[in-house]
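First, one chain by itself in structure tokens, the form predicted alone.
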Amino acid sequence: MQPIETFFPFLNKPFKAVITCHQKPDGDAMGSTLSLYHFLKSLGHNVTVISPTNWAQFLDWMPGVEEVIDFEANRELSTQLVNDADYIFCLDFNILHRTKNLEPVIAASNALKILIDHHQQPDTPNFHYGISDVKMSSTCEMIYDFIVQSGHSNLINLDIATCLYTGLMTDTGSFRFPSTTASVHKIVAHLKELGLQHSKIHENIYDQGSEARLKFMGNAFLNRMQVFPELNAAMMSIPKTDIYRFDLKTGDTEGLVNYLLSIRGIRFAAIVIDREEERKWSFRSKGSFDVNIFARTHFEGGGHANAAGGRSSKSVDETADDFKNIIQEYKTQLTQ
């Protein structure tokens, strides 16, 4: 994989591009793809954003989201666009299987693939150009640097600023995670100088939940949460019956795992959700406990040191029991 800087000269020549991200995109995935979309469009390129799956309703307000194509709902069109592209920009993921059923389409394309991502263990042989930097707070921070370092900071308008801020805010936990460096605050200051209305973005992301979601959360805290004080750990297991009972939509479980870390003394939090085809894990930690290693070792996953995901093909009860047995092996790390 060649350094991202070697791609900058190609920005001056018209091209067709597809921008994509991981399945079930979050604020950083959607924010980075849309900010890059607006930037490349301003340079005169033919650009399409394709999401591997649908996304949460709380992202539907973002500028340009109405142009995003859901691969699952538009496979024929999406495949044609990928096949016709000169470049495929791969944002907020670093291994193709994170694009779910879009993976074989991207893999078969002759387009050059550009990686911009901040997760660990990138599959660099599958990308032609790119940057992978785990020290970055978010992929949106990296897109900001991409625009500035390529010499086009003057093209950052309010739409781009809004999309960038969304990813910066969500991936730093509203700027409270350790990844929130001085550089992040400097970027936000620049975006504010451009006229960014940050409070509206917070409202659009965090104040659009349904009554059913709150009832679901109450049930989850009351009936699905288990705390292991002797291990400084906590977990939730969400069965499919809860998904149906509360009529949950994509994004309704977003951030739930973080509440477990608000319990005094808890250093490791996990939640498993019973999805149609598999059980999905989310892991969060404080301090030095590396959930990226934990997820890769035990649950076919990965991510960051303090935030990672995983999966299991077992039942929700079986994989939850596995988790409770496995964490006993980490007692020393979790309690020292």
The other form holds:
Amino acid sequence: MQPIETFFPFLNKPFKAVITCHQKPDGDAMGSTLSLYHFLKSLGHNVTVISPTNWAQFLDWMPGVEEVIDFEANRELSTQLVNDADYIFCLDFNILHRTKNLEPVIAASNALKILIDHHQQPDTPNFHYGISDVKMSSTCEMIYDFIVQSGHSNLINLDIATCLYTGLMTDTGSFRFPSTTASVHKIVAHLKELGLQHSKIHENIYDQGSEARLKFMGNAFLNRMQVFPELNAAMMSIPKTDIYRFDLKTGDTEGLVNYLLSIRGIRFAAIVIDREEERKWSFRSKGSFDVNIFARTHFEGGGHANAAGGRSSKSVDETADDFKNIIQEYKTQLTQ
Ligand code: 5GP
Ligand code: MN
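Moving from the form predicted alone, what structure would you give for the form predicted in complex with guanosine-5'-monophosphate (5GP)?
The complete assembly is shown below, putting the previous chain first.
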């Protein structure tokens, strides 16, 4: 993979590009793809954002989201666009299989692939240009740097600022995680100078839930949570019946795992959700317990040191039992 700076000169020649991100995009995935989209459009390029799957309703207000193509709902058009592209920008994921069913389409295309990402263990040989930096708070921070370092900070308008802030805010847990550096706050200060309405964005992201979702959460805390104080760990397992009973939509379970870390003493939290094709795990930690390694070792996943995901093809009860057995081996690490 060539360093991202070597790509800057190509920004001056018209091109066709596709921008994509990981499946079930979160605030940072959607924020980074849309901010790059607005930026490349303002340079006059022919650009399309393709999401590998659908996304949470709480992202539906974002500037430009109405132009995003859902690959699973528009396979033919998406495949055509990928095949016609000169460049494919791959944002907020470290390995192509994070684009799920879009992976073979991207892999088969002759377009040059550009990676901009902050996850651990990136598959860099499969990208032509790019930057991977696990110290970055968010991919949105990296898109801001991309725009500034390529000499175009004058092009950051309110739409771009709004999209960038969404990823900065969601991936830093509203600016509380250790990844929140002075640079992050300086970027936000610049975005505020451009007219950013940050309160409105927090409201759009966090205050649009349904009544059923809150009832689902109440039920989850009461009936689906297990705390292991002797291991400083807590877990939740959500059966499919809950998903139907509370009519949950994509994104409705996002953030739930973080609440487990609000219990005094808990440093490792996990949640497993019984999705259609697989059991999806989310892991969070505080301090030195590395959930990226944990997810990689036991649940076919990965991510960051304090936030990672994984999966299992077993039943939700079986994989939850596996988890409870596995964490016993980590007692020393979890309690030191
Ligand atoms: P979440 O638990 O919110 O789905 O994911 C937490 C973090 O881990 C996010 O940065 C997400 O992109 C990453 N992540 C989630 N699942 C996987 C996975 O299966 N593989 C890898 N490499 N990263 C994942
Ligand atoms: Mn991210």
